[in-house]
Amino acid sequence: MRNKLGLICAAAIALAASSGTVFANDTFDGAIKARKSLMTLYAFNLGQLGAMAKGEADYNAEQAKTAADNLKVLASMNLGAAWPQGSDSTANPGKTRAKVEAWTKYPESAKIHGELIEATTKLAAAAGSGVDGIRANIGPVGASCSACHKAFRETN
């Protein structure tokens, strides 16, 4: 529980600090940095669960539950401030890989995000009950990540 609270506090502090940067500098650097931090946290937690699911790491119920709970919290956070219109890769080359379509096709990106929330909620409910719970529920999380990246992220 303390780890989850620490993660939430760290994310809130990072978002607050980056939001200040966005407005103070009249640029999108803080928002882009917040999004990249979010993706790093997703990858870190998914990596732990993926290693357990593949048998590359021993299953640990507490670690699995914590990682899955973290994913659920991350997916459920309101980070709208980290996605201001105009902070895309076309307007900010070399700073982000977020395509302008993330904004121009917003209903589609919101739908995928909703699927991520649903998938992480199911994974969080099952991850602490055994490696089979991870294996049965990690696929939809990865599928929603892939769907968003395929549609809304530049490849390089």
Second form
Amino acid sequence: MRNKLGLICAAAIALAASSGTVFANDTFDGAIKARKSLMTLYAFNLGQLGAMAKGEADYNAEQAKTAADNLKVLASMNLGAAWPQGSDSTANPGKTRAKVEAWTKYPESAKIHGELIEATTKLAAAAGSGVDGIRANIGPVGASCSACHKAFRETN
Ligand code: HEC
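Okay, that is the form predicted alone; can I get the form predicted together with ligand HEC now?
Full assembly next; the chain just shown is listed first.
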């Protein structure tokens, strides 16, 4: 009897574990990884420009132009597929910091993204012509990043 109960328990645990796998929401893992990667690339390129603007790194026209061009290209990519419905932080706690409001207030997040495209286009046009070109145009880029994070990214 004890053995039989043990068996039933083992079976129940196995079932729970397997149904956990079936129902765990890993459908969005690829999309979440892709959008975080985009953000990482934004930060990597913006960081180089920020360091030059602040005088923490020597100004290098080619590097500045390349980083700013990259930002423009990254912002202009259509990565809409990396933001599927249901891949928000409420439905996928611990996996993503993208607030559900990014979807429920959708036109707002798209508007900020549009501002980022505009700001990176201006920065790309100016970054190769001197550190002042970065300084004069980096503000609106950073502001677009921050505006979106403030509204649509969990702080934790
Ligand atoms: C349209 C909105 C939006 C814009 C614009 C935006 N971000 Fe993000 N960012 C997000 C959201 C939402 C997340 C959370 C993504 C997730 O966890 O799935 C995020 C996450 C990040 C992360 C963390 C990535 C990780 O691995 O968890 C970094 C770094 C980042 N953003 C940098 C930037 C920079 C730099 C810019 C501007 C050049 C920028 N973002 C522009 C919405 C935006």
